[in-house]
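The chain below stands alone and is given as structure tokens, in the form predicted alone.
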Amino acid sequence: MQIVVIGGGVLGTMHAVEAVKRGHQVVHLEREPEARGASVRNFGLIWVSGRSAVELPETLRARELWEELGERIPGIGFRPRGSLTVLRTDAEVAVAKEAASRPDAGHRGFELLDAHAARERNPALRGEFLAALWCAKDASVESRVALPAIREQLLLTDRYRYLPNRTALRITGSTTVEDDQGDRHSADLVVFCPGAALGGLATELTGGMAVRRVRLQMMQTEPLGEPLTTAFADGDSLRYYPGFAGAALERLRAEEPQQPVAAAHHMQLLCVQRADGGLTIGDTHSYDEPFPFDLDEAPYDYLATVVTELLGRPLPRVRRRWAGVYAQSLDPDEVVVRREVQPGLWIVTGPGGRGMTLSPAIAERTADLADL
């Protein structure tokens, strides 16, 4: 079949990445020279620990499918180091210990470790805490690197075009792509990832989707100068991951307020460690729109703050700063908005702050539902 992927972020790139991998001819446009939007403003991780019990079979699956990618394409940075998430009250010991006495904590790699055993896990970690939530299934890959890797690849057969700098204006008999250089793409099959751009095209497509825009800012340091052997995440990453809910994660909150910082800026600590050693740290989320065009200063005080107490040393000089916007789905239900809104014409967008570690799955599913 001849296929046409309107977007070059990882939503696009994967499902060019299933259509090649079956066989089919793809056409992949990108508005921009190298995808610009959450797909390179994240951390990278491939994050199981977190996810709903419903979501967990697909988010394995994607994980398996990562995997498989990193031994194809060296140059994507798949490393399966696990995390650890540090936990410094006894309130936040209760969720974790609730958490891996379920069912399915062996499927997502759970053990509760004390202090030490944590530390010998990753022993960077030299800050005080009680104990670390330990998920053996977590990894990571480098995300500003990933996508010119994998597409590289996929140029190496003969059924793959990358066209960067085209803007999909309309679509025409279900399957005609129109860019903005005049070209017409005939295909059997259009999937049209837009990102958090959901107006325009998007909107025309669908009428509106059940959708919103989140903000999120990080920032990047200076290489550590010893290796960070897992990703890291503190007590309050449990309150916004759903895998946690539970009576203790509700005792919590209503015992254990977050930080005043913290609870504005709906925070959680992230932090991963690139391959040339410098520290990815995140993030915050904002919801109301218009976003603010400049930074924050006040939650990446507060990030510092806590990585360097965990870490139990001075962060090294921060690199760069940035924000980034994603799409989330409003359904708590659908992992990702999926629709074929014309005969032989696919969106897929939402996925929120999952869609680096889903991605593959995502598209896999979609290929299959298109009978691809």
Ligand SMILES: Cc1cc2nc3c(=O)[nH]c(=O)nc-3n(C[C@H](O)[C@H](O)[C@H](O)COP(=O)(O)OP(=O)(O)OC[C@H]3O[C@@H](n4cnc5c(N)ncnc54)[C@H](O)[C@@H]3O)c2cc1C
Contents of the next structure:
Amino acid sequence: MQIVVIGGGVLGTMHAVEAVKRGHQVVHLEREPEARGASVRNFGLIWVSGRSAVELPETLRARELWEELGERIPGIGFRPRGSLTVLRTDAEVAVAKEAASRPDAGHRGFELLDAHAARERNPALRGEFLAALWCAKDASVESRVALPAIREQLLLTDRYRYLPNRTALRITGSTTVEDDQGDRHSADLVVFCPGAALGGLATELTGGMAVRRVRLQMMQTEPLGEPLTTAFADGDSLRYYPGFAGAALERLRAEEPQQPVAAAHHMQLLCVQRADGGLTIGDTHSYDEPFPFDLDEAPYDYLATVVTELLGRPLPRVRRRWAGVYAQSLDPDEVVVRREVQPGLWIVTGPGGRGMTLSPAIAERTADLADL
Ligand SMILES: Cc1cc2nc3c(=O)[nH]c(=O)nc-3n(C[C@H](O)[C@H](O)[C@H](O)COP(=O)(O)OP(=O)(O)OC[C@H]3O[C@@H](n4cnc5c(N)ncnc54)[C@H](O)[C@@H]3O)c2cc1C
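Please supply the coordinates for the form predicted in complex with the named molecule, as a counterpart to the form predicted alone shown previously.
Every chain and every other molecule in the complex is listed next, the one we just looked at coming first.
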């Protein structure tokens, strides 16, 4: 089959991977020279730990697919290093304990460690804490370079063409895509992965979707000067991920309000080391549009303080700060919005803060549903 994929982010790229894998011809359009949306602005965390029980099978499948891809394409920078969620209060330890005793804890590779055992796993965590929740399944990739590395591999087949600087403007006859250079791309199947670009063609095709946009602030430091053998998160992340919901989390929320700046910016701490030794640190969440065009310093001060406390050492100089926006399905039962809006024309978006993680499994499912 001839397939046109619109959108060069991770969802579009994974749909291209899946279609090529199944023996089809793919033309891949991206409006920018290179994707520059959420897919390159994220942590690159392949994050299993906090996913809900319902999402877990798809998340584990995605983790498996990332690992396979990472073995085939070293440029992705796949690292199965696991994560530690660092716990600093008894109420946080109770939430982790509850999660680690659930029937699916083994699938996530959960283990509750005391501070000493956690430091054996990640000696860079020299700050004060009580315990940490180990998740063996968490992993990371280098999101700024992963997509070009994947495309390079696809280009080695004779079944893939990447056309950057092409905006898909309209779709006629269900599966012919017209781009802004006046070219028409006829296909048997079109998959449109617009990311957070929810206006224009996406609205025209769907009449609007139950999706909201979320803006996050992030930063990256100079190299740490020592290995960070695992990613880590703070106790606020327990409040954020659905996999930790339960009685212990309700008690945590009731007894220990978040710090005011963390509450105001809907924050958690996630920290992962890049291949160059720098740390990617975040994040905040804002839901009200129009989003600010500038970056707010207060959350950065807070994140720097927490990382400094957990590492027990000063943070290297911050090299970059940025914001990113993702689209998130408003239906809690849908990990992504996936619709066949006309015969042979699929739109797939809205995986939210789990899109990097889930993308290969989402693409596999679309391919199954479309009988590829
Ligand atoms: C700061 C931040 C941190 C995150 N951290 C993580 C994480 O660690 N782990 C995780 O699992 N998820 C994470 N996420 C979520 C994840 O990054 C997103 O869910 C995912 O990248 C969405 O991919 P996408 O391909 O749908 O969107 P995008 O990356 O936005 O890609 C969409 C692409 O489509 C193109 N496009 C749109 N319209 C057209 C058109 N008409 N014609 C041609 N091209 C078009 C755009 O130019 C864009 O390149 C994070 C997100 C952010 C913002």
